[in-house]
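A single chain comes next, written as structure tokens; it is the form predicted alone.
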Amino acid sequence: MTHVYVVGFGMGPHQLTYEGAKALAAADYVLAARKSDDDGLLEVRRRICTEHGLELVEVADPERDRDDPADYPGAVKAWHAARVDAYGKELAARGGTAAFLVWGDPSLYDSTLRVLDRLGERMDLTWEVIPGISAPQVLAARHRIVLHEVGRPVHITTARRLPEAIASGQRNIVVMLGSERNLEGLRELRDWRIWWGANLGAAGERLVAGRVGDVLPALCSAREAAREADGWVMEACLLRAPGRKDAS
């Protein structure tokens, strides 16, 4: 049989929990994807492994269609599928006890957790998973603000689906995934209120807040230095509609 631990570690090792760092001491090695030749992401992990003492064991990951494909499920599916495969194969092969490093927390925005229930189906394996700090609560911490109004709810979604939850009535709104293409739709809200933040806890984190039309060029600028900072982006907001309560 073979054992998994899915370890959410934050943005980094800084970030990464007591019940994490137990969970890697356990662990005989860790699998990663490599989702290109330069992976800022992986050498992320690489670092977490060497602090640990774990070998990183590469998986190159599965193309996908990032195009914003008409049917988007079924790329997602697709995909999954693909990492199905190239996950088990290894895990079959080497046994033991593995780990998974996942960025943030391993509930938001992860495919970690529907791998590991396919792989379920084909192979003995049972796998546990370690909570991390996600992105929503360091951008909260950073702008110390509280995510939603009292009494009232916030809607997380991802900003290819922000024009609809907008059409649906949210106001109150957590944004992840992020990129240089979605900045457009914000000058659309110019009059909402926006609290951002790039690469939370990384070196080259960024933070802007204020009215999106007053902020946006700042914002932009601040992601191009986030960037150059860390090779890579990774974005978080809160949107909040006028009229409404200041969300402090």
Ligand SMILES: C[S@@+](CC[C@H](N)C(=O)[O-])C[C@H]1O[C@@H](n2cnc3c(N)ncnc32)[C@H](O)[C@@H]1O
Contents of the next structure:
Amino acid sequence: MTHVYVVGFGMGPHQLTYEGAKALAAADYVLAARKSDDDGLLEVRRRICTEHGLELVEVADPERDRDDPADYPGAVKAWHAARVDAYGKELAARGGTAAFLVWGDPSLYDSTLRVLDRLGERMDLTWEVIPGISAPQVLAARHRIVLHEVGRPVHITTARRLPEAIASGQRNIVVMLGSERNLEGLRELRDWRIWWGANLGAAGERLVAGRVGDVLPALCSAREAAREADGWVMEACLLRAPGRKDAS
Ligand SMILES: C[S@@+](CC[C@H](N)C(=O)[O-])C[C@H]1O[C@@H](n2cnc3c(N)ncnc32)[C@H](O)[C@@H]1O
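Now the other one: the form predicted in complex with this ligand, given that the block above is the form predicted alone.
Every chain and every other molecule in the complex is listed next, the one we just looked at coming first.
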């Protein structure tokens, strides 16, 4: 029987929870994807392994077809299937207690739990999830805001699905998985309020808040500054339609 801890480690090693550290102490090794020869996110996981005296087992991440946005779900499905095979081989060969180190929390935009669901169908495997601090939580903390108005909902979506969310009437939206390409879309939301953060928890952390039309140039510069500081950029934001209350 192989056991797996899926450990959310927040926005970096400094945000690993006490419960996460206890799970790592009980693990024999960590499995992690290597996405490129120069994989900065793998290096973060390596630091955690070094700090906790754990072997890091690198698994080459299968190629993902990013050239055909029309078949995004198909490309992701094929990529997940290849990941299942790659992790399955390693877990079957090593057994024992493994850990996966998940950026933020495993419940948000992360495929580890889907991979384990699939693996559980084909091998003798148990797993448990240790929650981590997610990007929206750190964003809210840095801006000292509540993500929704009193008793109102917050919608969490991806930058690619933001237009769809607005068209369906969402007016208080956390946006993740943004890229430079998505900044253009913000120009149409001039009167919305934004609370934005890049590289939260990292040395290059940048925060911008205000009316979109007023702060967009500052946001673009902050984005570049974050990339320069850390060599990568990840961003999240809360967008609120005009006429709604301030975030508090
Ligand atoms: C693949 S998802 C992983 C999210 C993660 N599971 C969580 O709980 O936040 C990656 C997205 O999370 C957000 N994100 C992750 N780390 C971030 C950071 N340090 N600063 C800002 N946003 C971050 C960005 O929207 C990024 O595109």
